[in-house]
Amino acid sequence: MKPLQQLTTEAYRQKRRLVSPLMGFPGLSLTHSTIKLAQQNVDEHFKVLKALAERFHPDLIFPLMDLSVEANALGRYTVFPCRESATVPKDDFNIEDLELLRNINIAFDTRLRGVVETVRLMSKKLPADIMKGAYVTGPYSLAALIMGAEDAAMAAVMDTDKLNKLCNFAKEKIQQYIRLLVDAGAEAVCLLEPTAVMLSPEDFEQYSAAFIREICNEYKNSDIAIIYHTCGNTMHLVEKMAGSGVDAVSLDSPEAGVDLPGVADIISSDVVIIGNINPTGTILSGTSDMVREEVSSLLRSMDSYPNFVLSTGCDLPEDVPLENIAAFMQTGREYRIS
C-alpha cells in the first residue's frame, strides 16, 4: 500500500479524514504576488506555497495549477496575462512536426525547471507531515493543445492514427516531466485531464486512460501516487479512470455533475476518492457558515468510505476569501466519523 492510501487508511480508522483543497491561486494575498510572477519566479511561488502550508497546513499541496507549461516546453504559442493562468491559443500543426517535437528536449525548458525546482523547494522546506504533490497535463489534453481542441475531438472520429500517434507523443514527453519532479520530491503527480471530458468512454479509454496506465505502470512499485483529474460530470468515465491503475480519482463537484457516493459503489476501495466541493459555489461566495454546514454534509454523505480524502472539485479560484477556506479545514479537520 502506497503513502498516500495509508495515510488515507489510518485517518478513517482513527475516524476522521485527510484534508486537502486545492487552493493554490488564493495564496497569493498572502504574499502579494500575481499568477505570472509566482508562474515564472520559483522564489515567488514557493512563497505562495510555503505560507499556504504555515496559514492552513493542508496534508497535501501542490503548486499552483498550470495547464499550459508542456505545450508551452514544446514551443507552442502561450499568452500569459498578468492576473489569469497562462492559455495555448489554437496554432497550426501538422503531425509531421512530431519529429521536430520530438528532439525537443523539455528538460531544458525554464518555465518547466521553474515548477521542479518549486517541487524540490517544497520537498525541502515544507513540513516533512505535508505531501508534497505536482501536477502534469494529461495526454489527451496536450495532445488538443497542440493541435486544437476541436480538432482532436474530430480526429477522435476521424483520424485516429493520428490522434494517437500524437497522444502517445505527449505520454512520453508527460513521462520525462514526471521524472524531473520525482527526482525533485514530488510524493503524487496528478494528471489533469480537463479537456478529456468530452470523449465517450470508449474514446477515452483509448486516448487518455491506455496511456495513463502505461504511465503508472513506470511507478507501481514506488511510494509515488499517481492521481487522474478530469473536470465536469466524468460519471460516465470514472470507471475507466479508476480502472487505469491510478492510485486515485480527483473529480468535479456535484454541481457538475459528480455524485461521490455513487463514485465510491462502482469503484476499487483500492482507489482513493478526492474531491469534490464546488470551486466556484459556496466557498467562493457564501460564508463561512455555508461553507461549513456544505462541507459538513459531503462528509456525512461520504462516512461510509474508507477511500477518502476531503477536497475542493478542482482548484480554487483567486479571489475565495481565506476565512472560507479556514473554514472548509476547520471542518474537515474537526469532522468525526459516525
Given for the second form:
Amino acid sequence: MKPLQQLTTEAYRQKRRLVSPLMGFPGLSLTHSTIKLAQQNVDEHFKVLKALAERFHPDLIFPLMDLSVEANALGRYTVFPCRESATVPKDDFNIEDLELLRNINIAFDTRLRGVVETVRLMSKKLPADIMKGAYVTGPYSLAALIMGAEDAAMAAVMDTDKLNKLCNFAKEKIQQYIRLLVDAGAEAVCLLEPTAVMLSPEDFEQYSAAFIREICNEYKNSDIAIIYHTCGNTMHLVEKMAGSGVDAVSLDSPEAGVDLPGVADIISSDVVIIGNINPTGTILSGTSDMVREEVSSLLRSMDSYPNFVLSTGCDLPEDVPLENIAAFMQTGREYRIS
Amino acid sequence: MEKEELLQKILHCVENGKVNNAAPYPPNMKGKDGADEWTKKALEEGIGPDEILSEALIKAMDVVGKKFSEKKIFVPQMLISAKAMNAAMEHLKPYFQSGAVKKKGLFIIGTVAGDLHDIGKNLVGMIVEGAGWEVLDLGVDVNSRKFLDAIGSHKDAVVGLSALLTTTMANMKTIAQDIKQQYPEVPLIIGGAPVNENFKTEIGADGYAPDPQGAVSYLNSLIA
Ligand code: B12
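What I would like now is the form predicted together with its partner chain, since the data block earlier showed the form predicted on its own; can you produce it?
Whole complex next, starting from this chain.
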C-alpha cells in the first residue's frame, strides 16, 4: 500500500478523515500577491503555499493550479492576465509541427522549472506531516491545449491517428515533467484532465485513461500516489478513471452531477476517492455555517466508505473567503465517523 | 429514388455524423455518400429545400440533441453531426438567401466579455441552426456594445448569452441589463455550465436552458 492509501485507511480506523481542499488562489490574500506574480516567481509562489500550510495545515497540499505550464513550455502562445490563471488560447497547429515540438526540452523552460523548484521548497520546508502534491496536465487536455479544444474533440472521431499521436506525445512530455517533480520531492501527482469530460467512455479510455495507465506503471512499485482529476459530470467516466491503475480519483461536485457515494459503490475500494464540495457554491458565496452544514452532510454520506478524502470538487477561486476555508477544515478535522 | 428514401438518407447521415463520401466517420459508413452528396441529389430530384430542412435536417438534429441530453452521444459526436448538417445546409443556403425558403427567425449568440470558452456556444448555435433558425454568431469575448450593435440591425432577433466562468457571470449580468435597458422587448436566453434558472431571474433574462435542446424548445415556444 502506498502512503496515501495507508494514511486514508489509518484515519478511517481512527474514525477520522484526511482533509485537503484544492486551495491555492485564495492564499494570495495572505501574502498580498497576485496570480500572475505567483505563477511566474518561485519565492512568491512558495510564500503563498507556506502561508496556506501554516493557516490551515491540510493533509495534502498542492501548488497553484496552472494548466498552461506544459503547453507554454512547449512553446504554445500563452497569455498572463494579472488576476486570472495563465491561459493558452486557441492557436493554429499542424500535426506536421509535432516534429518541431519533439525537439523542445521542457526541462529548460523557466516557468516549468519554477513549479519544480516550488515543489522542492515545499518538500524541504513544509511540515513533514503534510503530503506534498503536484499538478500535471493530463495527456488529452494537453493535446487539446496544443491543437484547440474543439478541434481535439472533433479529431477524437474524425482523425483518430493524429489525435492518438498527439496524446502519446503529450504523455511522453508529461512523464518527463513528473520525473522532475518526483525528483524534487512530490509525493502525490495529480493528473488534471478537465477537457476529457467531453468524451464518450470509449474515447476517454483511448485518449486519456490508456496513457494514464502507462504513467501509473512507472510508479507502481514506488510510494508516489497518482491521482486522476476530471472536472464536470464524470459519472459516465469514473469506472474508466478508477480502472486506469491510479491510486485515487478526484471528482467534481454534486452540482456538476457527481454522486460520490454512488461512485464509491461502483469502483474498487483500493482507489481513494477525493472530493467533492462545490468550489463555486456555498464556500464562495455562503456563510461559514452553511459551509459547515454542507461539509458535514458530505462526510456523513461517505461514512460507510473507508476510501475517502475530504476535498473540493475542483480548485477554489481566488475570492473564496478564508473563514469559509477555515470552516471547511475545522468541520473536516472535528468530524468522527459513526 | 423515392423522395421519402432520399430524405431518410439525409436524416440518417446527419444523425450519424456522415459528412461526405470522403469522411472516415462513422467507420461503418466508410466510402458511402454523406449528407453533402445526398442533399445535392435530393435537390436535383426536385425535392424542395424547405422540405429537406424540415423533414431531414430539423428531425435529425432533434434526435441528436435528445441523444446528447440523454448522454447517449457526447461532444465529439454532436460536433460531427453538426458538421454533417452544415454540409447539407451549404446546398440550401442559396434558397434561403433568395427568400424562397423562410427561416423561423434570427438568433444572435455570443460568449460574454472576458470569456473565451466557445464549444458550448458553438454547439448551441449549430443545433439552433439545424432547428430552422438563422444564426448570427458574434464569437467570444463579446461586450455590450457588440451585442447592442447587432440587435440594432436586427430588432426582431432573439439573443443568447453564454458564460463558462463564475467571474464572467458578472459581465453576463451587465450585458443582459444593457440589452434590456435599450431593447426591453428582445427575448434573452442564457446558458453555460455555471448559470441556472435562479441566475436568469436575478439578471432579468427571459430564458435559461442547460443544453442546446432546451435552447431550441425555448426559441420554438416564442413562435408557437
Ligand atoms: C475546454 C476548456 C477551456 C478551454 C476553452 C476552449 C474553447 N475553445 O472553448 C481553454 C483552455 C481556453 C480554457 C481556459 C480557461 N478556463 Co476553462 N475549461 C474548459 C473545460 C475543460 C470544458 C468546457 C467545455 O467546453 N465544455 C463542453 C461544452 C459542450 O459544455 P458547456 O460549455 O457547458 O456548454 C453546454 C451548456 O452549458 C449549454 N450552453 C453553453 N452556452 C450556452 C448558451 C445558451 C444561450 C444556452 C441556452 C445554453 C448554453 O449548452 C452546451 C451543450 O450542452 C471546463 C471544465 C469542464 N470539465 O467543464 C473548463 C472550465 C470552464 N475552465 C475554467 C477556468 C478557470 C479557465 C481559465 C480561467 C483558466 C484555466 N483553468 O485554464 C481559462 C479562462 C479563459 C477565459 N478567459 O475564458 C473553470 C471555470 C471555473 C468557474 N466556474 O469559474 C472550468 C470549469 C475548469 C475548472 N474547474 O477549473 N478552458
